[in-house]
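Shown next as structure tokens: one chain only, the form predicted on its own.
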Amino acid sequence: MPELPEVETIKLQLRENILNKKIVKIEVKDKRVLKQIKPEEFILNVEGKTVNDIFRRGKVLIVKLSKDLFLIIHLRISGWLILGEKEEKLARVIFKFSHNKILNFCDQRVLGEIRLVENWQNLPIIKEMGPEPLEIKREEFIGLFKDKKTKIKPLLMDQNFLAGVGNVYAQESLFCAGIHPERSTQRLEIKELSKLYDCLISILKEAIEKKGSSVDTYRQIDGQEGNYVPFLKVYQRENKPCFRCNTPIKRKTISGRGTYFCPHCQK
């Protein structure tokens, strides 16, 4: 699933290409991706609208249209966006713009979703989100862990706790900080949480700079892969030597998710 760096990359690239452009035609190829609205109603309300702004909350892309309407795009596990001059084979919804560009919402497994709302802040998925990691200070980050009694890795992935961090960057940040993914939050010292904060922020920023990690279906809007995969230290590196100590990287299922870590460096 695209995480914060991937969705942020898409946001920035879309802002460069479709901001202030008019949606002149929409084709709904698969109505299953539209949530709580019929295709004909969706088309009627969106065609002719102009893209006034594009922003992100957690892993969710929010497109502000004229007439105070908002497109909510959640790629989830298998979705991606392609902007070009042709319709893509796996496109479920197609947006045609006034400058002859076509935005394809692709999703092989049809797990992503598109919504049209008047108030994006009232959506349950948005209201329940925790803070944005790139917008909070160190002290605020450390304060989030007060009274938490759970394993650190699934907590980092909990969108109600912290918005935008998923399986990939939780693992990478914990390796950077030298924290075992199964460590109880109750046993983490302030200096360890401070180190984790530094690691998380630096990794997220670097991943954005590298246009994200294409570990699954994620692509940039031109179809190119992100460039951060070569910089991943533990993710999908089972049995390969740790970059720090040469100990083989281990894989374990934690809270239902495959998790990679160094058994020597992460305590």
Contents of the next structure:
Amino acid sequence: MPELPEVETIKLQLRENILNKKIVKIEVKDKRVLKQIKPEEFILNVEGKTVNDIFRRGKVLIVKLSKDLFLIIHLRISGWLILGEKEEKLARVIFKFSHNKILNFCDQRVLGEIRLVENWQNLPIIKEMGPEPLEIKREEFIGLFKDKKTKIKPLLMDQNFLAGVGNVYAQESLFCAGIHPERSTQRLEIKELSKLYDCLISILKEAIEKKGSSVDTYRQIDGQEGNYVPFLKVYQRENKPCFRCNTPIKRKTISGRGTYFCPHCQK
DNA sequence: AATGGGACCTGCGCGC
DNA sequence: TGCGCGCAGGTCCCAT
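Would you mind generating the form predicted together with the DNA now that we have the form predicted on its own?
Full assembly next; the chain just shown is listed first.
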């Protein structure tokens, strides 16, 4: 659920607050979120390091530490980050900084993960990831669909196809473009892909401006909800009238994911 | 290559 | 009131 706009929001806010700050103490409350590293080793390697840079690739947050170490943070479904003065109840890992701020990695369902690596570019999740939607041109976007013959919605959510788009923004951009989530990509016209590009870009940008969608546990780093939920057009609006044609919005499971769409204006 | 299912997880809301 | 169950969705992995 934290998708590109949510992770981008967190990235920007962390940059304002912990860049060049030193991590003085770490507490691992739940070691399940640490992947391929033992808590003792993690603590030993991260305590005393300074945050040199923070960036994002898809839904992955990358924190560059001194000594060329990288924290790889993936919030998966129910993770969020809170920066404050105190420890949060659902914190799984806690980073205490030199300026007395505390960064809480919270995760209700413990599906999120934190890694510590030297070569983040070599991680499979990064290596195989598709392009950033906000960094490609229209022609490149359209070119991605060449030789693809699957349903459009699962394809948009495929991180190896396109980075950062999840269940919410895939649905919203398809509604905007008037494309049925089950349409075969083979049958999509250039004109429709072009429209989809415009929709996706504008929705992602708008969602970043509004600091993301708090449809679940996602929060900004100060604990406030994101403000994009009121702008969602189909997500979780089953049986409510379509904003364009008043037809009741339908919900259907597509490739195992709940999907909302307008059966009338999405063809 | 595409698709379907299960696993990982916890909390919530539903029906009985 | 309380219990069991299905569901929520990002990613990986296996089977077809």
